[in-house]
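Below you'll find only one chain, the form predicted alone, shown as structure tokens.
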Amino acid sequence: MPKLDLSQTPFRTGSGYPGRLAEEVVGRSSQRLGDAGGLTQFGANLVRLEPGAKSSLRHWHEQQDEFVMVTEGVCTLIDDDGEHQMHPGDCAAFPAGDPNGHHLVNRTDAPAAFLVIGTRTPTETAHYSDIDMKVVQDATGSKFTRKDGSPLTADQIGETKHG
């Protein structure tokens, strides 16, 4: 049946973010709801927010959509032409190779959450607007370096040297 039964798709937490920069997303949760449908070429989730969590470090995608759906509570878009309160049916697009770096956060003492829709491809490069970070992602993995490539270094994740 295509109709999904969301209490039987599971919330995910954690980022796959490297050292203390997972940090920045506590309290931020997602089903994924395009997985449990058997969709393969664009995700869906269902991404909730706690009270001062956020959806992720300021990016953008070189060549993946993203569009975005308030859903519950209200949310702050930061991107590169400053804050936007977003308000249940507020929505918001990202087209690919955009560089306008964008993420989500509940500055509300309630939780907020939104829909995320966006493109499935191979392979991805995305940029992270604050820091001297961007991620490559292949059928390997994903690759955390610098901007220009080079590794990144205890300091820049966060990460004390031991020995």
The other form holds:
Number of protein chains: 2
Amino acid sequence: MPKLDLSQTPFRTGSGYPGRLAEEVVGRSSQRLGDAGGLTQFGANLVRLEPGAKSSLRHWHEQQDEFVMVTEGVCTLIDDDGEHQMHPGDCAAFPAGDPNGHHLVNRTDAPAAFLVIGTRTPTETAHYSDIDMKVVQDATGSKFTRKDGSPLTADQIGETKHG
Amino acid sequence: MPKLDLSQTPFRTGSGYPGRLAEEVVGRSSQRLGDAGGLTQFGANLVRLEPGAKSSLRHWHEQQDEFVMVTEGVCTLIDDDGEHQMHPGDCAAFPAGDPNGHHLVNRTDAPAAFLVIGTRTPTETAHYSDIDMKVVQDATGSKFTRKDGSPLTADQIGETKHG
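Given the form predicted alone, corresponding form predicted in complex with a further copy of the same chain:
Expanding to the full complex; the earlier chain stays at the top.
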């Protein structure tokens, strides 16, 4: 039925980021509520950030609108304009193609959470603001490269054992 | 900037419903947060329901996914399966094309509010579950008719002065 039972929606952890970049989002988990309800046109994820965790590497989307509402705790939105504290009920919008990279960080000692909506498109490119990386997504999956399309370097993604 | 100042986002009241049907959503107001943030691919509206108010006439969409999260108070979701109480944090999803008409009603003595996300599409048809009406939307606007496409009757939409 349309009303969702959030207690039955699994928490997903981990990340598609290559190599050690996955460590950047340790402490993040999310429930794919839109998927659980059978939606296909946009994602609606409830993301939980443990103290110190980040929503993602700071990035922006070429084709996909994104909308966020904080639902619990305090998140710090970091974008090109600086830092902005967000409390429950506070919202932010990131139009497709606006090259203002953004992410949310939990700098408090308590858990925080937010609802994030993002359009689904057949293909997408996202750009990372603080490192030399982009990702191209299509039906075959996600391909992370440097911004010029060349492979990521071992220095960028090497496992800790190399460090 | 991406973070929205909700205190500066106007509350819209009124309705596109024809004739006296507009009275069905008295007590409803909404802030178009996605529009305020420059989004175009989906609507993200914060809807406030005064005691007794309804979100809409009960309806479903042919082409547009819809997602709801209650943010304040208690809403009663009414759909083909019955009635479901929804508290802050509770969510519901309505996939495009699922003919399960739905709306939210505030049956409490306190205000209630919810965030609703709906895909934007160039054209759309929505069907009303409890009355003989549908609406076809395209670039020229919204056209309300009976389900067979014939004009609504005076009995359906006549002003109170005729009653």
